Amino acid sequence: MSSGVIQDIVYVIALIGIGIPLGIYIYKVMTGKLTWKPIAALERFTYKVMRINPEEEQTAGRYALSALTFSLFGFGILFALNMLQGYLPFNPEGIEGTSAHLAYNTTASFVSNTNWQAYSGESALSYLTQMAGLTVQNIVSPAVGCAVLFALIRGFQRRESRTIGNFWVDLVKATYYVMIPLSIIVTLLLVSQGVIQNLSAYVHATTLESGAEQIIPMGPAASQVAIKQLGTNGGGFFGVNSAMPLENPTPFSNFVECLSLLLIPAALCFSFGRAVKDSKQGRAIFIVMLVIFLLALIGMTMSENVAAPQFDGVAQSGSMEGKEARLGVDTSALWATATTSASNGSVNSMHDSYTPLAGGIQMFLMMLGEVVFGGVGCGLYGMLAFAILTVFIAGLMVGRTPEYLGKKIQAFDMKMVCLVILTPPLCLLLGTALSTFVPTITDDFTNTGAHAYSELLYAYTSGAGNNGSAFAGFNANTVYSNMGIGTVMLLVRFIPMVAVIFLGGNLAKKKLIPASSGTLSTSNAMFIILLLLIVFVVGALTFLPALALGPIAEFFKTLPTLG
């Protein structure tokens, strides 16, 4: 057994290892079982600030117009950092404001959990704009869309109930007891094998080689590395991320970062079984996200080892362009699969140096919403919504009205089931479609053909999953660029999560409907299969003509030199 091998062994033992506990420890959290007593006080001192009645619960309406005035807010605080930083403390290298299209980019990025960077950040933004800007937004964002995930929760949880929870409870309770912990633990784990985390100014060395002139960049990496891999948020400190020795210098490290992707969507699902008191269901959602995942995880791997363009007179195991020699090709693939499949971004690999099979299958796996695990809160609810339209569609089959969980899938419910499933695919190939008539867009292109194409088509597909990486040849730090995959950055996070506010809410009015024998279980194998056939589907139909003029034109187009 090869240590790829061995290594995505125990990648998958630790996930669920650490995941199952994990899931019951959110579940506790979130529905007040669980309470530390300092965090609790502080829990009471900032309902108190924010004049918060935490008995009060809020309807669907109410619960929605929260988040959105919450995002809000943090999206005018983050603007005004980016473009004032020139004038505020904490930035000893004295780095300038950013343009106003590259801080709406930035702003509508880190507000969405998405962290798409058009900049290095090392080089454009100073220690304050990264600490109090894109480290707040790390941990508040993925706490928004766990928020929400609890709030759909209590619409299958409740009977006939006009409210799904308050908001700002869920926020708070999220953030304090579930992002800055894990934060704090994975930090001084990051810290112990390296990673920077000061507030020095830069190193200025001389090269023995040259006698040149480098910089080597200082600054608080290690907190906001931990946060932006547990909360699936992505945005890297330095530019080439955790490709860069200083935020990702060990075996140990990479390890570390690469579980973070996975840990909270993956616990997630535990959360919800124990939620609606039938572990089974919970179960069956992780167990379709993780089919999924290996399915992802073997067909990239084999194609970067096996479809790798060969040369005369050189030996090479795998595809080694754009990876780092101490990874490896089979590890920089593990982390490519899971990135791609949270709505992480992160990368220790340059995506646009995979084989173009390899490319294809990280694009797939957002193009399928990023419900394999997905964003904090955000990838679950999505695949509950994939979920929905199977039993909606096993139920047409038989002549029977569709039930999940014990309630009623009526007009209203698969109205905001299409929300959630198809606001992502309509953003991302009308953004790609329309970019294709912008004069100037082949000016931003390093490379010409499918990949090109594949590199524009790579920029959307990750806006509209929230998901932040990106094929690098594409220079995306332009003003039509910036302002497209901003704005539908904003449209994939809030409709769907709109939707699926309003969608708990209607469940929350039902009456529970006991199970008959003519229910469909939706935690067998069949059930299973059924609804990864449903998300393979939708996938497939919605993206195959897309995918075959980019990555699978570009394969066919690399097949006489792999002989």
Second form
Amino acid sequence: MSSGVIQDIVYVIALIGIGIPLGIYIYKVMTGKLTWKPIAALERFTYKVMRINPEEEQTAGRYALSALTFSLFGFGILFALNMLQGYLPFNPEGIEGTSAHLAYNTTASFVSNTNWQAYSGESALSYLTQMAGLTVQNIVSPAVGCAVLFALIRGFQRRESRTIGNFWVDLVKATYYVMIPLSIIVTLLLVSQGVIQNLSAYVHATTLESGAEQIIPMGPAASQVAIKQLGTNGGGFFGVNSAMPLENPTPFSNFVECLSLLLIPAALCFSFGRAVKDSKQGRAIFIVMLVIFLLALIGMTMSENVAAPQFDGVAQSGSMEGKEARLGVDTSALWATATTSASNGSVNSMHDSYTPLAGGIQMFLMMLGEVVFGGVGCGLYGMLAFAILTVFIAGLMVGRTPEYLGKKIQAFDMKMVCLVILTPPLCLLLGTALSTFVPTITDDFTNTGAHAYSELLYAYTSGAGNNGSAFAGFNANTVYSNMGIGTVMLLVRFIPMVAVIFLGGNLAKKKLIPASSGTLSTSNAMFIILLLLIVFVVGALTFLPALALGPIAEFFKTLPTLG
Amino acid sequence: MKEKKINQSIGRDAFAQSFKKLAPRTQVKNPVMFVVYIGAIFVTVLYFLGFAGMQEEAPWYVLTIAVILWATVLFANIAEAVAEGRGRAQADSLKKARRDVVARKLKTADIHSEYTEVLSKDLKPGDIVLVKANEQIPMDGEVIEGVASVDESAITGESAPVIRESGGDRSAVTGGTTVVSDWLVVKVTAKAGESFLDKMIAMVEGAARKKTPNEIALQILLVTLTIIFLIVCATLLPFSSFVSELEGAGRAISLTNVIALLVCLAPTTIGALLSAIGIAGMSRLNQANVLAMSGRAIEAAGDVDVLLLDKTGTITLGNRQASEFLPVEGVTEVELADAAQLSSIADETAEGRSIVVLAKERFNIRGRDLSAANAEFIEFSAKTRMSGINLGRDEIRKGAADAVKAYVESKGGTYPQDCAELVRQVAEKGGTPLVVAKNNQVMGVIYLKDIVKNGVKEKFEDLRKMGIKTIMITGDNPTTAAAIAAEAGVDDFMAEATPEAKLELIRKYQAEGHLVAMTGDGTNDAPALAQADVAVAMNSGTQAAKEAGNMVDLDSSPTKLIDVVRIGKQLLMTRGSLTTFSIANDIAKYFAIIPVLFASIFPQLEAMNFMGLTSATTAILSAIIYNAAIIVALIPLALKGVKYREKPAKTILAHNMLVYGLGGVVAPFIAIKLLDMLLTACGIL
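After the form predicted on its own, can we look at the form predicted in complex with the partner chain?
Once more the chain from above appears, this time first in line as the rest of the complex follows.
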């Protein structure tokens, strides 16, 4: 067994082993079953300052309004920080404000939990913008996702209720009990491995190589890295993200960061099972995600190892282009699979340089709607939308109005589910298509032919999946791309989110139908297979033509050289 | 022979209808097919633009695609028209019953009062009419005087006449039916255009057919899929032109091919058949002689998981039969049988007759002439709850235990302990005990047995497997009810049921989230009928019951409920299965079209053409021909409904997934390959 396979197995075991207790913990804190005095005091203080009555229950409309207001508020602050950072403190390098379109793009990107970076962190943003702007969004944007997930879960839990909880309470709990404590743990682990954490000015060093001067960027990297991994954010402190030794110095730091990518989204599956009082339901969803993840991982690892004959006989076999020599093919493939499964987007290798099929798999994982683990909260609520769709089709086949977890699925629910499922592919395809009409777009590619198209497709796929990773050969920092991708990121984040809140609100209003032998089981092997098929078939039917012109064509073009 | 003729006329009718349905107004109602419709128009325009020099594909090819697209639209219309056809034929025969007749409108509610002759369509609710033998009842109404036998075959198809009389549960008459003998004074309850017959005609014609909730939900899904595929196909134009520029090879795909691809991918199979499936479901219900007041009710029937079934007629044969004579101490069985026979000789009820029969079978006690013996028959009344005979000095009574006990004690006799014991034993076995007394002495007990129908136990077992709970409703006491419930294998029972208790029971189940179905006929059933999710009123029942129910069973058969559930489930299953089939089909269509679609830009994609299709032309033609033909091929299935079995959800799902899911993946691969071979053989390249 190769070290790569062992690493993958250890990874999955760790994911499940930590994911289950973490999931139960999240369930308990989010439902108020577990509190800790110091945090509870902080919570009360926060409610007082924000003038929130934590006992107040919200309808779907109010919940959605709160979530949107909060995000809009965050948008405003971050946009201002980006534009005005030149006049603000914590800016030892004297970095100026960004252009308005880049500020829009960056702000949209971080508020939507995408962390698409059209800039390079060390050269475009001050410490203040990074910490007070990006880090804050990195913490709260996953918390928003987590909150909305619990609003949906309450839809399943409650019967004949008009309300689905209080957004502010969910947000505060997710932040104080989940995001911050976990970030602290991971930060400490990373610092122990040598990830930098300071506010120093950049270090100037003279290299041995013909005495050239090198500037080594500094900064509070460890805390940023921890939250970017945990919160499915992905925006690196440094431009090259976790391929940078200062962000990711050791094999252990790599493992911790890679595990953090999927940890919360995986754990939430188990929280969900607990919350609906049937652990099997959470397990079924988790298995579906895990199976797709493993298929992608196998595909990507195989492609990287086998489908790059140019590298045969080079020290390490497999496609080493664009990969850190210290990490190697298998480790990079694991990270790439995890980061595109979760809507994270942090990288430790250049996705642009992957073999065509591996690049295609990365895109396909994002195209599935970022439901294979996906973002914190939103990955699971996206997958639950697919589960409802599956239940709808399968439920009809057994001759009953479909029901999921005892809730009847009717026209309004289907409308919301369709909005969740429809929005990302529409934005993705339309965004890419519109870009092809931009006359100057061909100047932004470093590649030609099908791969140039793949780079463009990847950019919008990443935006439409709220992922944030990139085929970096495409220069996205142009007025058009900043606006286009920025808008896509906002649409795919907030349309499904609002739809999910209203779905939860509508489900909460319904009665609970008792299960009988005529009820379709949503936790057995049959359902798991069906859900897998539906997610896969919907994704494939939607994107096969687009992929055929890019990665698939590239693959078949390289086929002859593979012998 | 006659059936064949009807089918032929339905076929001709459907063909004509399918062209009429090409009107945009009709097409826009079905969004999926509307996209095909627009596509067909578009390609037709492209064909003519070809003559103006704007040619992107060979004219014959564009024309062929256009023709196939129009055929696809027509096939969907045909499916709907055929489904409607059966209903229209039925409606035509109903319309014959709805002719205007001259009615005798009475001044007052008295048969002898003066009358004026008015046309039935001018009658208003509240008018009072007299209908004599061999006359048609002009309008729905309530009998206020008279008893008559009425031929209701125009509505129910049942040729045996039924009795209609004033008061009680048989007072409702329906306009269009005919009085066979005697006369009736009827108070009109409906006005022209809103009668039962009018509603029936509207329902079977499908004019009043609204989309049902579930159909709407499915429609949303289909529209979503269509939008996705619309965008997928629309964006392929810029994508392919962009890539061909970047690659410096090939050209963008043609508009004709984009539209062909769109039509292939859109869920046209289910889109075309969806409305036919709904109409056919309604039609199947009509064929079972049940009239649904809305399509919603049929769907609800599929969801029902609690059935309230009346014991009598559904679970047991209508009548109880005497099966044993159980004398008290000091009385012989023969003496008891003799007294019982005497008390029942004039009793025309089924129970009474069965006592006479049993006495004859067991002891050869025959009927005797009592006219000389100064006999006086005492009829059963709700007050005394006894019947019997006064024969000379002897008074013989039979009746419920407590009634006879009171009777004997009032005469100074005593009610023996062993009689109470016998009564208890009979009740425990599920029987009905009838106590017989002669003067002030109790003779013994007649064991009336409820005969549980053949096969009901298995039926309930099947229903249980499907997750449907059966609850027996009976007026019997709890002991008797429990015994019969156990014998019939129902899940639960309600003894000594009153209308209020029934209503309460329904509410209780609904509060727990269940959907409840019941049948009823009496006016006192009306509140429970109105509360139930699926309420089948018997056609023989009162007007109030019929109005409270959302279905009317023209046969007035208590077992109909089970059929109604079957039809409801089958309707949903058919929709689900064909949706699955439709989506599964797309996989093969992709493998047929995608490799060849971009062949000019990337000849290497040919490697994906593992079906070995000849060329882009044959591949796309085969796919869209298949797409059109499958609609026609599936019309019979849409009309008949998918196979229905009473099995647990898991089994049904596995079966349907295998047939329609896996079948839906495999079938088009084979069909498209065959079509491609055929086209190639015809010399099309």
